[in-house]
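One chain is shown next in structure tokens, namely the form predicted alone.
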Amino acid sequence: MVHGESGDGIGFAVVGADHLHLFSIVGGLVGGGARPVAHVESGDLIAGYASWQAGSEARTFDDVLADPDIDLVVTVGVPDERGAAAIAALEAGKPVLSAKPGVTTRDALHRIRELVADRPGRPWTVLFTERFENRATRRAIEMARAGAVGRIVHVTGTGPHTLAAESRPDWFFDPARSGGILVDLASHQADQFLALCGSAEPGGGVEVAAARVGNVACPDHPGMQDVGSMTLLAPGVVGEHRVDLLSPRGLATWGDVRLMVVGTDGTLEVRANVDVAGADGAEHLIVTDHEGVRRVDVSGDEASWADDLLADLADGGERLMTQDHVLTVCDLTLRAREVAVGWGTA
């Protein structure tokens, strides 16, 4: 348990600032009542962060770890640095909130698993924003788990992104630093599939059946991966997932992310960011069942991930998700990377 009986007043420090997820994550925490106490001056975005959160003090990492007023370490550094930052924080007794991917190596995941094994609640959190920051995705998963379309038999998850190569840092093109496309981008799809179909047993009863990665459109960066797919299996359910960096520049947003859940009595389709050639805005949820086709208005839903996280930190709960869920998502994407074959190979 940390400061603040309801999560209000929890102090946090930012360690690593290399991805724009930093601003939505910190915005959520501050909106939930947490206090930005300190930051380590590392990462391309740290100057902008320090200007935005003027009350945050520049500290060394060692000072952050030793400060009893800091209840949470937030890491949005280069992906291959997040595991080490989390391990150091956990060894110092501080919970961690990481952008995805939380780790890029199995050794880091193994050490984190050891460090959280005997601690209450969920001391290591990876925020899978495609679910927790999108009301249509959250509502679809809730409806599917409640039986709205009968028994789930198939899930399709796609996470296309725009490459925007000119604005990407060098590490983005190096799979050893980014984790590769399956560990990085496909963590969202693994999270959603596990939330939909995973069981209560450790590991969620989900297996990786197949995976592929390739470079199909980035000859200037031959070592990177711009497309990946994985097939996940749960008891009675098949999940087909594709992530890529192939979204055309003509798309008005960063990617046409979708989730399709097929059940024995209907389907749920999420068009998370855009309804191409259709309705305006984002967060579209379309239900098709025996009664017809309808859109579900999710505009009134609460965006509560930060409230849940802060309450969990205060009392050792697991409202947001379980610790096993976080560990399993990371394990699945690492397994997918380990078994992946080349794109289009037999």
Contents of the next structure:
There are 2 protein chains.
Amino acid sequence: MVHGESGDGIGFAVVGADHLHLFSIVGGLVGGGARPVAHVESGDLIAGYASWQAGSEARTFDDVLADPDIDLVVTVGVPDERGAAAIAALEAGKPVLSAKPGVTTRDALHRIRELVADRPGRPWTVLFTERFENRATRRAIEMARAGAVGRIVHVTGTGPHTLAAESRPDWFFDPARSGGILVDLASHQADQFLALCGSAEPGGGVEVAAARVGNVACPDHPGMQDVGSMTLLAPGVVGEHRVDLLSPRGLATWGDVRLMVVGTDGTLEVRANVDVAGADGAEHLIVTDHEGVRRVDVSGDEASWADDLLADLADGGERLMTQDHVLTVCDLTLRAREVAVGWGTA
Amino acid sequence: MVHGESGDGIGFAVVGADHLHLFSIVGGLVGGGARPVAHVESGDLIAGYASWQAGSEARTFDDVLADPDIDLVVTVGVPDERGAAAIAALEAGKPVLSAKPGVTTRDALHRIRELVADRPGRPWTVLFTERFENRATRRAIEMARAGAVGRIVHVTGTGPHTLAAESRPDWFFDPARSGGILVDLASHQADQFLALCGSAEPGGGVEVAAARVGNVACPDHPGMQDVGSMTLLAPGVVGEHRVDLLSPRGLATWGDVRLMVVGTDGTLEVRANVDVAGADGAEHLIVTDHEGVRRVDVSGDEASWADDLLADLADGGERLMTQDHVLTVCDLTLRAREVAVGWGTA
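Switching forms now, from the form predicted alone to the form predicted in complex with a further copy of the same chain, please provide the structure.
Below: every chain and molecule of the assembly, starting with the one above.
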């Protein structure tokens, strides 16, 4: 049952605990007023989770699905397990909040598409944290959509990450389990491009023009991918995206994530996590237009993904993003993986 | 005749004066010790040139070609006229220094390739000013080639420019005369990518994987191109390039030109003309590697293109760049134009 119009009091269960996103996602939900009712005892991080959220009870997945006090299933398992968890939850009538990537196979996406087709709102949410947890990225997208730099012409999105091989579980090095670098990491860039340039039609009018993956610095794991690129097109817009696991150790954060939007009347540039050799802190947004160059202070913006999500669950709304948006991002990254050629090859 | 081992005293003639690059090119030559012997009276800027270099005599092109005191023909004419000027000079046995683009057609490039094939040194030079007049760009390329960030994996080069339509001559709006935006503007990015990643084999091992051109903001000139993109590949390297005429009026310079080199061990970032919302001045080079983030001061570097060029002319060397480099850059941008599809289309 859903409690109140704001979604305050919604009960949730955690099914799968294999990525640190678990803590920011649950932190957001609890901060928004949701209740950690239960968790399934699986995943490398579940012990830490259980001690953090001591009110959450260990249950079987079947018990979770049968419990009417659980309004939302949260899955942060190994990527290739998230699709099955989401499908089971949706089949049991429960909405799902998944870490990205939401699915790693076409079959899983197809089944989820069937399950959400006739339901109101957004039963299946994938949280693209590089946007929803970064106020500069959110504000840049809002400004661009509102025409702040004229018509959008070109987008560059880059998502470098630290490899930190010693701290990664085995599944991280297996594309069959992680989904591969385009499905896993570039889902953020697909999300941002679609949010920037997508139309209201199903699929948003966005297509994949080219993609590449490679292994350039991980000889111990020859099957894994540590670099990927993806060209996305929208009507009148070209988007070039790069993801990698090459962030050097001298960087003060996990990745110098950037977003550059070129419009007919200016540019919006986001330096999401760090402004290298520049200003302190994170969430940098720089606007260059016909008036001049200026930084936009986003520190007063609400970081409200959980409020929007919980309100959406309460009333069947699509404030945070539409169901079609989620499906389309996953479709685009699967498509990119399907058409990807080797790094540096045509 | 060539005067001295340094090239000091080389006499040159200007044939074609239609772009402001004329003044920086001749300024460099004179600063390097070359002598402005003559000029042909053609081009919108020739009157200003003649009054600036009062020692230069007006001549016919035939007289220039016949004069043994002229060791170098400098052409900064309308782009589609530069190839013919270069061919005539090379046929007369005189080396050529051209503004970019050096040619706008395959036929002209083919003929020049024939003419330089059996001659030592680099009889045909095209000056790619975004590298040779920018010490941060030069240093970044030198560092990257020396392995400062490990093996190069990805390159992003962007060359936005101010449209300044009111100050542009008619030919600027006609791709048949300018060469189009990829041949004209993106020649800089092709030059930099080849300098970064090219091998010693003819053609440098670089190919064009994709290209796009469009007109997004110039409805009064529907035939012109104001945006272009180009994907270049080298073994193990993907290069994404964008050029445009969309620099907003609030930018303090003509273009926020950038170069980002991602290697297996760090990144080199050039903000060539301006560091928006950052440090003052131009020629910014930021290195991020396993040691940390730092700015590299390039203000003490020599801006020595003219010295290298004149020395090359004196002894048949290829210090500034090789003849094959010039030919390959022109081939790549012509190829990009040939394969280009419409903006935002697959």
